[in-house]
Amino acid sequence: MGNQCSNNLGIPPAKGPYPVGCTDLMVDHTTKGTFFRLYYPCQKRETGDRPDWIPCREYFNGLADFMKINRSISEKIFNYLFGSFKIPADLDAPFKSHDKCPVVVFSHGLGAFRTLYSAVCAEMASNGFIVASVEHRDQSASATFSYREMSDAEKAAGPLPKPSSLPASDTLVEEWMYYRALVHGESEFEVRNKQVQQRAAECVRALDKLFEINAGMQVDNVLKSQFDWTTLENTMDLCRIAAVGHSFGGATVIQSLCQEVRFKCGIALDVWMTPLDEEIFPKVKQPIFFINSEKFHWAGNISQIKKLDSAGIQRKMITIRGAVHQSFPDFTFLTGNWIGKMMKLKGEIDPAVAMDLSNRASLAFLQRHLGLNKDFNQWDPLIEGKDGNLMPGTNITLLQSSI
């Protein structure tokens, strides 16, 4: 494994044994409802169709906000860079897996949203996982949108600008939800705490959607959609579930971990720590995977995992060297080397080869902890930092009074 760049822009296609599958579920038209985007196994296709890598030109606006730059500027900018690419995973294609599935649900990141985590997502599926991608609606996804009921005075007006989103009733009226940044004199700790108890338990209820889907009951998508929710009946091995996530994702995992039981094991993806209360870290009783980048971390967020440990409970570390904050995102793929690392999309490790060791040291962990029949222990290395990109633990050195 070299640390040469590609000139080769794309998100990779998964390199497991299924092709892979995507389809949009929202349930409840409101922000109290889930909406999540789902990866699975799926039936080979020879014309299949592509979604696009952001959805819509909001979510380049929520962007715009969120990076704190101008939304007519940026939205050519980020159209230039982004608009052209897709997602590697087939839309609404038809599912098929020869085994029951385990199952992962996944958290996006501070200012992401669901699409932007697909070469993570696409991996698993193509490895026999149904993933689970939450949008989160606690304000921290830069943007996403619910519905609301059409008023009389509109229905009576006649039709309204089309949707980004088409939902499959005619009343139904877009309303986007941006990025809420703190406000001067705001604690960080209560805003984000507050966020991630209401990011933990959407996570619980796309779970609990599962369940229903699973067995067979009727799915109400708000959104059009040609996929068959039926053909997911009985086919989840719903004794081997998984919570990932990235960054405030990452401390998602461990208030979900704490919240829901059915959740065998975690696996944080350069976690911050900040929203956490670490009144709960005694509740945890699942295993955890920390996989860091190598230029992230400080010596306080460290502390704060490390008051995780467990003499009984596996908690395992490794960092990606020459990997940054954002190498587990899509964006890391889709720009060259000197915008990529002028806006710290990328580090100075090739983007394919730290997603790699990420992926695989993944599936191992899952295997382990999941108690799967595959061959992903053939990785098991990599849980211990075996390789010449990768540290077992942390390159961040602590002091003996923070630990």
Ligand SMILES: CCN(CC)CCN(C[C@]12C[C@](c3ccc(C(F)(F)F)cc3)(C1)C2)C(=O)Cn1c(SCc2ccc(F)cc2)nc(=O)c2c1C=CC2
Contents of the next structure:
Amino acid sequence: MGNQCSNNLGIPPAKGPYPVGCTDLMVDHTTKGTFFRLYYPCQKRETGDRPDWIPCREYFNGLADFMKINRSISEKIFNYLFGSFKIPADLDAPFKSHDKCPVVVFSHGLGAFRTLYSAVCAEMASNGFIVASVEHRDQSASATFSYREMSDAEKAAGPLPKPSSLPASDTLVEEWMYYRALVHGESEFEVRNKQVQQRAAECVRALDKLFEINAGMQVDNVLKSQFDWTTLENTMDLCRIAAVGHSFGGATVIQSLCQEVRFKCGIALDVWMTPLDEEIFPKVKQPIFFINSEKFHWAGNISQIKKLDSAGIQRKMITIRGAVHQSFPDFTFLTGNWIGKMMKLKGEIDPAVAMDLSNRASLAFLQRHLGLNKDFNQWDPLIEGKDGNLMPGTNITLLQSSI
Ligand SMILES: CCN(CC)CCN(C[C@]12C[C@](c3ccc(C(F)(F)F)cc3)(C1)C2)C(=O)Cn1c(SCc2ccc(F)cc2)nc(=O)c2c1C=CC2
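I have the form predicted alone already, so could you send the form predicted in complex with this ligand?
Following is the full complex, with the preceding chain placed first.
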């Protein structure tokens, strides 16, 4: 098996005190609805099965398109390399937490989708957070799906071949949306700015759905699942909500903070600033934590981030030495060292060390700005970059002195 090789590859289990459960929600069935994977503190179960890291073959196809690799060979390679990886969470496990949970809405990067950041999301859930990892329908995901109602003719024709993700009702037909590459001559900013606004709206929609769930309102999950959503009634601390995201998802964090004051702070992992219109920067009042890899950034990107700096608002930045852009998604754990380094999925730093630093610094920042009474302040020095593998601020030297 691809991933049973010697150096026991796989996504590291979460280190926090609580076991982690996860479940998928899609409401309503169209691309105008909300679709996210929820990670949460759960009851310990021996027999729980682990969800697949890549839920079905269409996601592999989407990744191949995104990577500009031929679909047929890529499916075999991906299946061999990643096909049997499991997420460090217990599918549909019963929710369990002694006190109210602070909330995180997570936004994935370009070409990713909702399941690829489980090392980040599960770590937060095992530390008592409820995390909604949104799947965006702005055509920036490698693949995503929704449903449409069957036409009368289709209904008359009888049941269709079994869809890959079971819908709750059998009058729905699965529809796949794949990554939309830029067309030659298109303005990257125009396309990406439109997408980042849709992405922020989708994060707000997910937050609205969490508010409804917390109020005990009925949840009509389009996906077939055993999870009982009523167990989440009155379990969320809806004054303690943060937005977190990677790369394009980091830009989505900034856009979401600007549009939604219920997000009290944001964490941008290797933020990609290109999609953002700098006109919104003065409107962002919440604290933001920028956690950067050493290899991804360039002067233009850093100078955009610096424009976000305004007096009196906690903006922090650290850089993880030897980390690369892919040090944040799960891929960084899923190949051996030399393949990983060749494909830029790993940097010089041990992926587990990089992920630990990023997660612990994030928890410390969340405690400080959500007013949590946990022990994450033990990692406050990491927010200042005080660690052998960290540096405060950035490694990128900016040419102009106007920062
Ligand atoms: C040629 C394609 N070209 C498209 C514009 C650039 C492709 N690219 C570099 C890649 C993603 C890479 C990757 C994935 C997955 C394997 C695999 F083999 F392991 F599957 C290998 C190699 C290929 C590293 C990026 O886009 C980097 N990036 C990302 S990567 C987010 C992601 C995507 C897919 C995943 F499975 C996991 C994570 N998110 C962003 O928001 C932004 C950027 C750049 C600017 C904004």
